[in-house]
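Below, in structure tokens: the form predicted on its own, a single chain.
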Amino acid sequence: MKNFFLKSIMIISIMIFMSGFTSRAAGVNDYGTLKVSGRYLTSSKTGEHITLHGVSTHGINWDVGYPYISKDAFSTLKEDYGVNAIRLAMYTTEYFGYCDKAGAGETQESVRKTLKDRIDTGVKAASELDMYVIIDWHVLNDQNPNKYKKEAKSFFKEMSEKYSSYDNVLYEICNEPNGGTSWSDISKYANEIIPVIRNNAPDAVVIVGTPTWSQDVDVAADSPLSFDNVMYTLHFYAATHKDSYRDKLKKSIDKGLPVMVTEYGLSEASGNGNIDTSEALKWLDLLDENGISYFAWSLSNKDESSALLKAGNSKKSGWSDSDLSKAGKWVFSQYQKRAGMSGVEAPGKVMGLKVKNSKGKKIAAKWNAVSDADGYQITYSTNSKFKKSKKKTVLNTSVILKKLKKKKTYYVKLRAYKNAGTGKKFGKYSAVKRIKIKK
């Protein structure tokens, strides 16, 4: 009897906690539409309390953000970084805004059509790679979300129509209210845009912005909305906002406010100057022993010090470390630690691939085995440079490959993979195999 007591007040304990647990999301397949409980993150499969590590496009208005948007480029992001979620910066003004086109020479209607042509390129390849996303509607110069109130009913009615369906869709309705706009103003313009959304998603998790440049969460946590699923965001650049921002979230956790960082960086604010990784580690630090997610800023080749690739750069996937940044090494090396990715070794280099035609428009694919792999990924692509590729898993040593263009030359190409974390830590590539499909 004593023995069974013992054994049930374990179980109980053990129970608790696991009620508290965090855990790092590893995919909308094993985690399902999210949810807010309490002040955290929560998967509604599963009921554990879960973070994202993810990564924000830059503006996807520009040639700096929108050519990122793409599934080679989220698989890269997922698959050799760890990342599991991408956000979708799109800007409401300036050149390109989808509010106020400034000096783009297409119409409003035109710029807005290629806007959101773009936002669905990027949720359906988030979806296609098991990632969560979020779709942000970029406030800043506009200052004060109400300024476009009515646009932004428009657009929320649209995409949340339109992904009412999706298990991994997040919406952020207002990135970064300034000069001097009010919790009392953004609050008016919440509870306007969340009931247009939850008309269509009712589960959906709503993300909204804080006063000065979403930093003051501790004044949403006076005075929070009265909305299930909604969070706030917190936003921070490392070599700027350090100690007393830090005692902003503080102060918000103590209140029960449930936050999400939907966008940081490791520069100055400006998002350019000096980059600070010791305030940067303090900020994932935190913000990991408190089940928040947090997004870095950002996925371009901009010349700045907060792009994650460095200037110029010009590939849009596959990134090797000589492709990064110093910023962009320093938060990929943390984001493949953080999630169990760092101190495996990667797997032996795949040989011996051999590809031939089978009938149907199929490939035959086959190769010798690595001895420490886990499975393969198989590459192929009617582009040499592998651009618009497609990819698949498989765990033994051989593929069909199905569904090909017939008299299209392929291009194949296979690495082994060991499973590591959440994610998986990939060998070198084999050697290109060329074949045309005969049928």
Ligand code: IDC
Second form
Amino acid sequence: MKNFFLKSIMIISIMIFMSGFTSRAAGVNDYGTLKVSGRYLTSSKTGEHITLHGVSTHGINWDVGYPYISKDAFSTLKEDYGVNAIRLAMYTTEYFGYCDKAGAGETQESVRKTLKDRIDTGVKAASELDMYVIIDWHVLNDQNPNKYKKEAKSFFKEMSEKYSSYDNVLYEICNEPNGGTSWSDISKYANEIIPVIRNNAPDAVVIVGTPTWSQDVDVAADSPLSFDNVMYTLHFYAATHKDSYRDKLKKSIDKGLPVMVTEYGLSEASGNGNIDTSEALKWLDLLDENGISYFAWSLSNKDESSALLKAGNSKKSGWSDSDLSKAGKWVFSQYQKRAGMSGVEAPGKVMGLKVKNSKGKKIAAKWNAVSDADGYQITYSTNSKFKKSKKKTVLNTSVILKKLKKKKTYYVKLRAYKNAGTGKKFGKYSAVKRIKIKK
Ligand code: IDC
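Coords for the form predicted together with the ligand, given the form predicted on its own:
Everything in the complex follows now, all chains and molecules, and the chain you saw is the first one.
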């Protein structure tokens, strides 16, 4: 009997160890701060080359952007699709951006506070999920980053101070200079902003936009900045930007420029219109061959073809295929492939979920085993739509949920998963059970 007990403990410990080892997407915990070495992003812990397969929010000042800044949304991106980084795009002008006049009932201070709170939610969610995150000063309509240089300085001073102890934050100091802004204009701006960031966060990677909506990496390659740990931005929209733009990238690669694609779309440059998956594939192949990181524009349900969710889709996390736009399906299946998640069949649906309220504000849940599962993810909330839900990963077919609120009704659902590459492949959710906490 004693022997059996010891053996079970050993087996369980090995299982727990292995699950921790194989099911966690390799991320910030493994790699630590990122560092630019030659053309590559590398891990300061292991020295490995790292590529980020990320998603950009739409503008975090837009109502089609900020609702997706949450731990639930980011964890869906990570676990279901193999995404390992997020870009928080904060417009400087347009739609009550950071440097715009405030709308009715707001002051510029209150607008800025709201935007900074959203960034904070995003940075913390990414950090808890072991994901990298870019804080993007989204210059677009304002064209020349020098226009709001003073604001940029104080913004990046504050951000780099606030997140100086975070090892997952990267700073993108000007999204897309345009309107004739030259590389020398951008360099002047960067030479003032980078020291401000470095003063607080000496090791943080800084990403610098390039002329003509961040297309001219070849121009930047001719006279790169004198700072270490800097990357240069290239953006492409596959239905508009094709061979001639890839040639610019190739030139910059030949000159050894560290490039990051902090934005790309399958659509036309407008963010709408046709989507071109065959050009997009040529791009991703070229980026992969050269170890370049990329972020898809955008995590939004706006009615435009670059949006990754279907127009008007109401789900804010936990998407399934039918919630994704054409672009979303394509982008996420590419990411799953690269994360080694494809080719793994989803496990079956969980049946027979039973819940009961055990003493001490707890729920005891059990269910039938799914034969091909590596584990289960249980989700519970006091809200029937699972808003503000909690999640727990379990290896057995039962669990006790603790620290619940007395007299509240809880909703519980569950799905099985199989480990797949750096993520998990989930099966369908069980039926939802509800239970009131009395004891
Ligand atoms: C687009 C959005 C669109 C919005 C427009 C203007 O998709 O909903 O109306 O901006 O604010 C970029 C920009 C990025 C653009 C995107 C598509 O960085 O802000 O988003 N794009 O046009 N550069 C090239 C394309």
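Numbering follows the first chain given and starts at 1. None of these values were measured; they are calculated from a predicted model.
Annotated hinge between the two forms: Gly340, selected from Leu225, Lys188, Lys326, Gly340 as the site between the two rigid parts.
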